[in-house]
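To begin, one chain is listed below as structure tokens, in the form predicted on its own.
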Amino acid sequence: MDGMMFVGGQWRKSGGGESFQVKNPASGAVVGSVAKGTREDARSAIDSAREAFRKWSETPPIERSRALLKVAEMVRASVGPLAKSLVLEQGKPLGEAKSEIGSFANTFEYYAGLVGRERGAQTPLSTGEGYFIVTKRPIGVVGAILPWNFPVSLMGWKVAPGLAAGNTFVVKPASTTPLTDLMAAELLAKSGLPAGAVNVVTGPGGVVGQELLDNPGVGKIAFTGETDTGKKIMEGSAKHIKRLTLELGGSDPMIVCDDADLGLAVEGATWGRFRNCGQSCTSVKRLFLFESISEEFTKRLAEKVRSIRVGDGLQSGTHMGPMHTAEQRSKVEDMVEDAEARGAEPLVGGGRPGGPDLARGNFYSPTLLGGVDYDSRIATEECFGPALPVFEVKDLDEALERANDTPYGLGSSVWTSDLERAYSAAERIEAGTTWVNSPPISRAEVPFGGFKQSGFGRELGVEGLDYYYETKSIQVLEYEKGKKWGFPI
């Protein structure tokens, strides 16, 4: 599939004849190439998806369900090559890559179980003249624009519910992580879906993504990525009033109360911040510790972070791989330097790891920062990498005030043995999800999305399925011959 994209159920070269390389962030080595799609390629994919929609939207629910289950089965059978491909292009450790492939399959299985299970209603009109029916119908062609941090699982989050509802797709993967999404698309095509139900067009966002926004044949955009890009998508979709689901940035707080199980909370903070090298929308990005447990917790956490082994994701024993790009690493370095200039102290890490094996890749040491000023960039902006600022707070009220002092509102967590305190905190935190005594783990059955500038709409859960439907109302009046409606003629 080198130099190709996937359109209409077939591998295809770019209409412009160009391709681009995909590189391993751990070494800089080229691991593949894909087609550099043009606007004409994107239009062709949209046309293919529109043609497939006519058939797929009329496919009986039981057949749609079987196709989604077949996708999950085929993906699970191919977890080895899919996961290896993901490590090579994205950088995460192999275990995390296998987990991401499993998440993709789980999502398809979950939505396969919801196909055809929707319940409608027939309700009498308040005037007694008849009744109304509320029905759901698919939107049509969906443009799915994917990020590079979880390119496979987030493809599943969009495509599985959309297909379950009867829609078809044009997928635009991140240019640095298209390979595994293309492999997944080929499996989708073999599962019983009509040709063109899921197309993957690779290429620049300003070209392929722009066509998805501009083309009236696309009814919805589902996007995961930076908040600034989400704002541009909102603007670009206004011309045709496209339906939108936007999952954007976050600056997720983790609050550890004085009655928390410190051992579990340390594990949760470590996993929550340093999984995928800290490159997750719901990574723990600000850690708030009650004063009475701050010293002990920080000591334990520092020991845990020092034990993280950094390396190539395919090497046995690697806990954390490289950052995805050199540019992303530079952003984190700038944030850490800004915090240090304002008085912060690196408790662990604070720079690039040594050693010849790591020199070629985009590696950065897992980092803890103490004494961080609240005006530092790492406290006020989204830090998308393995650096965690630690703050002391007097009590829960101060923790919640600090936690909510951000334009974002995606995820959050609170650690306490008092369920009343946990519920109160969860109610007051301005975020789409609050995990209680748990690191940020997303599950197919639980709706996911953000408050404030972290986006709108929901993915996963029954709510995620609803965002791939239009709601239609049908009013039925009892027939009465000769009845007039008050018009004076």
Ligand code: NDP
The other form holds:
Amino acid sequence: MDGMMFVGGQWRKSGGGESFQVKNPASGAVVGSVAKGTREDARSAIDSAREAFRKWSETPPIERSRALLKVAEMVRASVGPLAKSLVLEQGKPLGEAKSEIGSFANTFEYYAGLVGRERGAQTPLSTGEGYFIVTKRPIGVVGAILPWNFPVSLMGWKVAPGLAAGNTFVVKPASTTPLTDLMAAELLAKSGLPAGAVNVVTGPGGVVGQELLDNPGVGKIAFTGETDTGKKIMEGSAKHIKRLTLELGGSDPMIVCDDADLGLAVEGATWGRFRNCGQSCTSVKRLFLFESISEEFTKRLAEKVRSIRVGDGLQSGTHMGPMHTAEQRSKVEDMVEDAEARGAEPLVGGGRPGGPDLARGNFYSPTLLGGVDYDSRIATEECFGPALPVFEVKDLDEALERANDTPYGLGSSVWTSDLERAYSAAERIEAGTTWVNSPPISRAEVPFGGFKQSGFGRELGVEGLDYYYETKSIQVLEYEKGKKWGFPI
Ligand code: NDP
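Output the structure of the form predicted together with the ligand; the preceding block shows the form predicted on its own.
Whole complex next, starting from this chain.
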């Protein structure tokens, strides 16, 4: 598949004849190359998806469900090569990569179970003249624009519910992580979906992504990525009033109360911030500790963070891989420097790790920062990497006020042994999800999305399926011969 993309159920070169390389974030080594798609390539993929839509949208639900289950089965059977490819292009440790592939399969199994299970409504008209029926129809061709941090699971979040509802896809992976998405597309094609039901067009966002926005043949855009890009996508979708779901950035608060199980919360903070090298939309990005437990908690967390082994994701014993790109690392370095210039102290880390093995990759040490000023960039912007600012608060009111003081509203967590306190905090945190005594774990059955500038619409759950449908109302009046409608002639 070197230098190729996947369109109409086949491997293809770019019409422009160009390709581009994909590099390993742990070493800079080239791990593959893919087609540099043009607008014409994107148009051709949209045509394939439109052709496939005719067949797929009319495929009986039971067959759609079986095809989705087959996808899950084939993906699970190929977890080894898929996960290895994901590590090589993205950088995450192999265990995390396997779990991401598992999550892709799981999403397909979940939506396979929902196909054909939806119930409509038949309701009397308020005037008693008859009734109306509400039905759901697939939208058509969906353009899925993906980021690099979870290239495979986030493809599943879009493609699985979208196919379940009867839509077809043109997927635009992030330019730095196209390889495993292409492998997944080939498995999808082998699992009984019509050729062209899921096309993957690799190439620059400003070219391939722009064609998905501009082309009237695409009915919906499902996007995950940065909030600023999301704003452009929203503007671009306006021209044809495309349906839209946006999963954008976050600056998730984690609040640890004085009655929390500290051991559990230390584990949660470590997993929540340093998994995927801190590059998750719902990573813990601001830690708020009640004063009375702050010292003890910080000590225990620092010990744990010091023990994180940084390395190549394919090396056994690696806990945390490199950052995805040198640019992403520079952004985190700038934020840490800014915090330090305003008086913050690194409690752990605060720079690049040493050693010749790590020098070629985009590594950054797991970092904890104390004494952080609330105006620091690391507190006011999204920090998409392994650096965690720790703040002390006197009580829940202060924690919530600080937690909500952000344009983002994606995830959040509260740690306490008092359920009433947990509910009260969850109600008051302005975020799409609040985890209670748990790090941020997304599940196929739970709707996911953001408040405020973290997004628009929901993915996953029954709610996620609804975003791949148009709602159609059919009004049926009782037949009355000679009935007049009131127009005065
Ligand atoms: P970007 O927004 O830079 O890119 C996301 C995708 O959009 C890529 O495929 C990119 O293509 C494409 N793109 C870029 N510009 C355009 C354009 N003008 N028109 C159409 N498509 C375009 O995000 P990142 O990939 O850098 O992902 C990291 C960000 O995503 C973080 O801020 C993170 O918080 C957020 N995120 C949010 C999640 C959520 O669920 N809320 C989940 C994961 C990440 P190309 O690669 O070719 O530039």
